[in-house]
Each structure stands twice: as C-alpha cells, then as structure tokens.
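One chain comes next, on its own, written as structure tokens: the form predicted alone.
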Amino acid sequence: MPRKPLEVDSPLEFLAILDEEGLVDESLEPKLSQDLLLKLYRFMVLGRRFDERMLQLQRQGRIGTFAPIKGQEASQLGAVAALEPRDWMVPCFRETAAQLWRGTPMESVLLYFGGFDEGGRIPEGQKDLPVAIPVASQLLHAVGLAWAAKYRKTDEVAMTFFGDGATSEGDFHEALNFAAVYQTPTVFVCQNNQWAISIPRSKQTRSRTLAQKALAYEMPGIQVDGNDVLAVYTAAKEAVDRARSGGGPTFIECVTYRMAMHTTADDPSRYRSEEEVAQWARKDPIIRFEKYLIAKGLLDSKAIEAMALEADSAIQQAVKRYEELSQTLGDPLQMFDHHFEQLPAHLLEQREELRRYLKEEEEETRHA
C-alpha cells in the first residue's frame, strides 16, 4: 500500500508594497491615477475622523454602541476601491469607511447606530447590503448574490467583509464551500485585526495563517499587509477581475489591527497591553500612505490640512442632519407598517395594544 505526500498545491503568497516608512516597492506598485490615489487618501482621513467623532457622540449618549474602524481604513478602502458600482458590497458591522466610499451618507450611519432602522436603508441604485451583526451570516448572502449573478449571466461581483473571528463559524465554511463548488464570483475579504472581541487570534485557531483556509476549498488565497492600501487594492483588483471573467472566488486575508475597542461596549485594556497597541500604531495605514503621496508630490502640508478641514466640515453637517432627522423618526408603531399589505388580526391587536400603552405612558409623563 502506498504512503506518500499528497499533491496539494500551495500557491499562497504574502503581499506588501508600501512599508511603514512610506517607501514603495516600485516593481509591485500599481499604476493608479492621481485622482484615485487622492480619493483613497481623502476617504481614509474621512473614515478616521468620522470614527473619532462617532466615539465622542457615543460617549455623550447621542448615539448607541458601534464598532470603531481606527487602523483598518486601508483594508476596507483598498478592497472596495476595486469594485464597480454594478458590483455588490456585503459588509459586517465594521465597514464604515467602505460604506462611505460606496455612497452611504454619514447621517445614515449615525441614524443606524442611533437606534433608528431608517439608517439601514440603502440609497436607491446602490448595490450594498445593510450592516450584518450576526458573525459570518453575511458571507452566505454574498455567495447567494454571486450565484444569482452567475445564473443570470451578468458580470457582477459580490465582495463581502468579515473579521478573523468569523472564520471559526460554520457559515464561513459553508459559504466558501458553495462558492468554490459552484465557482461563484465572490471575493471574501477577511480583516484579521488580531482580536475576536477579547480572544486573540492565537487562541482561536491553530492555523498559521487564515489565508491557507482557502486551500481546503481549492480557491485562490492570499495574505496581504492590511495596513498597506496599495497591497490591498492590488490583491482585491486581481480577485475582482478573476471573478468577473469567470475564474471563481478568492479569499483575501488582510493582516491589520483595530487600534480602538471591539465595540464601544468593551474595555480593551482588560485583555491587551498598551505595548501591543503602540507597536501597531507605528504601522498606521494613513501615516504611511501620506508619506508615499508626499514623496510623489501629490500632497503637502497645506493639502493635508485642507482635506482634514473638509472632512470635519462634512462630518459636522452630517451630525446636524442626523439630529434633525432623529426628531422626526422613531415612532414605534412604524414597525407594523412594512411586513404585510394587510395586517393579520393578531398583529392588528398587538398594534392597538402598543398604541394604548404609548398613549398611557405619554399621559403619565405629562402629569409627572
């Protein structure tokens, strides 16, 4: 009986183009237009400053808990920049920068995390799915969209985002298996930010990389420096082009780090050290990209300051619109409006019971 090594191809690579000092490997540098480079930088700055403003609003009790993105701007924007408007973007709950890039207004993000369902409404013509809170459930939705695109013989691609923790869920494996078997045009973007809430990656899986999980499903996989927007864009563009041309799915592992908390409901100082955060802060994706653009003569101190002011002004206007809109929304009875053309008897009864309850509450409040 034979005992010999299995013939398993291992084409996995690690890709980095821009180092921590902003120095570029010219042999790998993608040929991007000046407009696209500056747009990427503008949205990285906007995403970071919006994130910081949201944290202030949450601490002031003006929105609810949310998942900060600080440190993951390159992973999100480098990936989503490879998509066309006709493609699908399927986020989890930490893709604020990607959502803004695709056209979601900032006030919609604020409304969602302010507790208003209306914030989850996708603008007309924008092919994105709403935020998905259950871990990994959105991967199946993305594969379904990609399968539908292939079935209808369109050239649409579906890109989905998830964290390292999602790779331990059953939905992750079902999604990759289906996508590989049926060769759906799906791009799986894993933002490996090192922590699944308070569990380090080393205690979550024995795999040396997450990208190697692609091998089990016979699909291309690649690990990239997730704080290098040029590397992420290059890997995502190759994956999107392959998917669009009928080459099937790709799994991309972006090695990055969330410099803030998992969500505003937890305290990361209880499970990780300040030294670890400081080590990753030196790999900040915005700082290295800024150095790169300055070296190319596309940015200077005046332009940097102007973009920051532009972002702050846009954020302030969005906060104002959010607070104005929030005064006109939020009637609990609206939850009954969009499920049935004609409400069944038991829901009519529930709506009336809630209406009476709210009326009584209002009367009680009025009379102190």
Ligand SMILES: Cc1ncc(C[n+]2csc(CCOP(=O)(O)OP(=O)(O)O)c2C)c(N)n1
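Between two forms, the rigid core is the largest collection of C-alphas that superpose within 1.5 Å. What you are looking at is a predicted structure, and each value in this text was computed from that prediction instead of being measured. Positions refer to the first chain, counted from 1. Compared with the form predicted in complex with this ligand:
Of the residues 241, 284, 62, 329, the one at the hinge where one rigid part turns against the other between the two forms is 329. Of the two rigid parts of this chain, the smaller turns against the larger by 26 degrees between the two forms, per C-alpha superposition.
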The other form holds:
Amino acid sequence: MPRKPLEVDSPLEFLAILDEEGLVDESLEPKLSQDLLLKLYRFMVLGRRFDERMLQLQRQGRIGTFAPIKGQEASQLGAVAALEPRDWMVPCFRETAAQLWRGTPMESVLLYFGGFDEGGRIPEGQKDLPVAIPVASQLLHAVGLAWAAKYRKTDEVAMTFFGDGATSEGDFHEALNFAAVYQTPTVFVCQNNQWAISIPRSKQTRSRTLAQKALAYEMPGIQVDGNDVLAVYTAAKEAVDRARSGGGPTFIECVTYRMAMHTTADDPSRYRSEEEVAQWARKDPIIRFEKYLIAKGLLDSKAIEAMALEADSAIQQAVKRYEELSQTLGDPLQMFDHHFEQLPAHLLEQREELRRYLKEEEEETRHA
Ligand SMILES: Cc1ncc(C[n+]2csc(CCOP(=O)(O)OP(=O)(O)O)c2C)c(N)n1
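Okay, that was the form predicted alone. Show me the form predicted in complex with this ligand next.
Let's see the whole complex now, leading with the same chain.
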C-alpha cells in the first residue's frame, strides 16, 4: 500500500531567443532566410499600422467594433509563418495580422468589422476559417479539421489561436482532450495577453503557467516569450513539424500583452494601470525585432521608412476599396436569408419589423 509521488513526465520549457534590447541568443537563433525575416518585419509593421488605422476608422464611425492586435504581432506572425498554404488557420477574433499573412485582403477585414457578411468570405484556395466570436469554439473546429486530415491521410496541420480567457471554457478542455487521445495534427496557440476583457490572468486560473495545462492531456506544452518573433516561430515550427509527421498536437503559450483596449467598446483605464501598459511597451515586439534586423545589416532607417510608407499606401487603397464595395453591399434584410429553409414565425415577424423600420428611415432621409 504505497504512498509515493506519481511519475508524470514534464516536457515543459520556456523559450526566449531575442531580448528587449534586440540581442539574440545565437545558440537558439533559428536559421531563417533574409526573405522570411524581412517578410515577418513587413507584416508586423503592416499589422500595427492597419490596426491604428482601423481604430481611427472606428472612431469616425466608418467601421464598427473591432478587437485591436497592438502588441500581439509577434505571437501571431511567428506562429503562422511556420504553416504551409495547405495547412489550416483557425482564428479567434483578434488575428488580423495572421489573416493578412495568410492572404486575406485588408478590405475583407474592414468589411467584416464594418458589419458586412461578405467580409467573412475566405479567398478561394486559402485554408482559413472565418473569425469566431464565441470564445474557444474555434478550438473544436481546428481539432475537427485536423482529425479529418488524419483520417484522409493528408499531411495537413490545423493551427488555432485563442486567448488566456479561452482556457477556462469547456470547449478548450474538450478540444485538447480529443486532440491528444486521437493524436490529431493540431497546434494550439494561446495568446496569453494577460487580460480577458477586465479579468486579469491571476483571476483566470490558479495554474502558474497556461502551458502546464498540456500536461494533463499528455501533449507537449511550451511557454514562449510571445513578444519575441524568433521564439514563437521556433516553437511553432517544431509543433507543426511534429504534427505533420504524425506526432500529434502541441500546446504553445505565448506570453504577450494586449497594449490597446479589448475591443473598441471597452475602456481599459477602468481596470488596469498606465504603469502596467508602459512596462509592457518596453517589451514591444516590433522594436526589438527591428533592432535585431538592423544589427544583422538587413534594415536601415531608409528601408524602415520605405516599408512604413508602403504599408500606409496599401492600407489607404484598401480603405478606398472597402468604402466603394460597402456602397454596393449590405441589405440588412439579407441576414434572414441563410439560416432556415423556411423561416419560423418569430423571425418572419422580425424581418417584417426591420423591413418597415428601414423603409421609414429611408423616407425620413428623403424628407430631411
Ligand atoms: C462563449 C463566450 N462567452 C463570453 C463571450 C464574451 N467575450 C468576448 S471576448 C471575451 C474575453 C476573451 O478573453 P481571451 O480568451 O483572453 O481573449 P482576448 O480577448 O484577450 O484575446 C469574452 C468573455 C463570448 N464572446 N463568448
């Protein structure tokens, strides 16, 4: 009748490669091509500037509520850069940079947050799912896709993104459990940005790390500095390679920070201090990567300026296309079209009420 410690393997690690000063640990530095390094930087800058522009557009009433990504560029781009086009990317609602990397046009993102269904349409051949709003629901979709890939004996991998808050949902646990039991090629990327709206990480879970949640499901788990694009890429590449070669799922916790508001409907000054934000601003993923690329001789101030201008011009063109397109789309009555073969009585009533309301509004505008 022994009483003894259980033997539980712990493959958990923490990984950081590039520090806040842009100094690299050469023994861990991944061997990435110049093209890939510069592409990562370009998309980090594009993601940040697009985010800033979206905030202005939202404040001007030209798009609706959206979830900013500021501070999370490295977590998203380091991860998707490890995928092949044939792999699946299953986003939450804060993956704008990842979506752009995968090929979603900026105007689609604007259309989505502008309230147009058409923004959820994924370009032909691109294997991404649309934005998921119900927290953690997308993890199950990713596991399903990965399970299908395994069943069909393709070598596709499904990578899904979610926040620290999502780890408290039942869907999270069901997804990890199924993925581990059936060894599906799924890569779970948790962007631990420290806050789930106003709930801090400390009130989300007693676990010292989120990565350790992988242990319960007997899958590899790793915690990485999520503001270090080289560390995120390294962890993601190992996870994708393992998944592709039949090694099953991995859980990656990216320790990062949401530098802006949860969504544009939120006021973070009500629950967090300016000092906390300032502390994380010093860990900015773009600044440290920029320093690294300058030290490597791949960037200089002229190239930095040129890339910013290039991003701004692409953004300006996308906003123009969005505003032109939005003139031709968006009959609100369409929202009733695709749910039921035959609309139930209460929805017929709601459709009629909306139709009447829109007509009245139109007449009022005409008389105004
Ligand atoms: C099932 C469900 N419950 C509640 C909400 C409302 N809600 C939207 S975002 C959010 C917090 C999500 O936090 P986290 O998972 O950490 O992701 P983050 O927003 O920080 O990226 C909540 C509670 C929702 N969308 N879905």
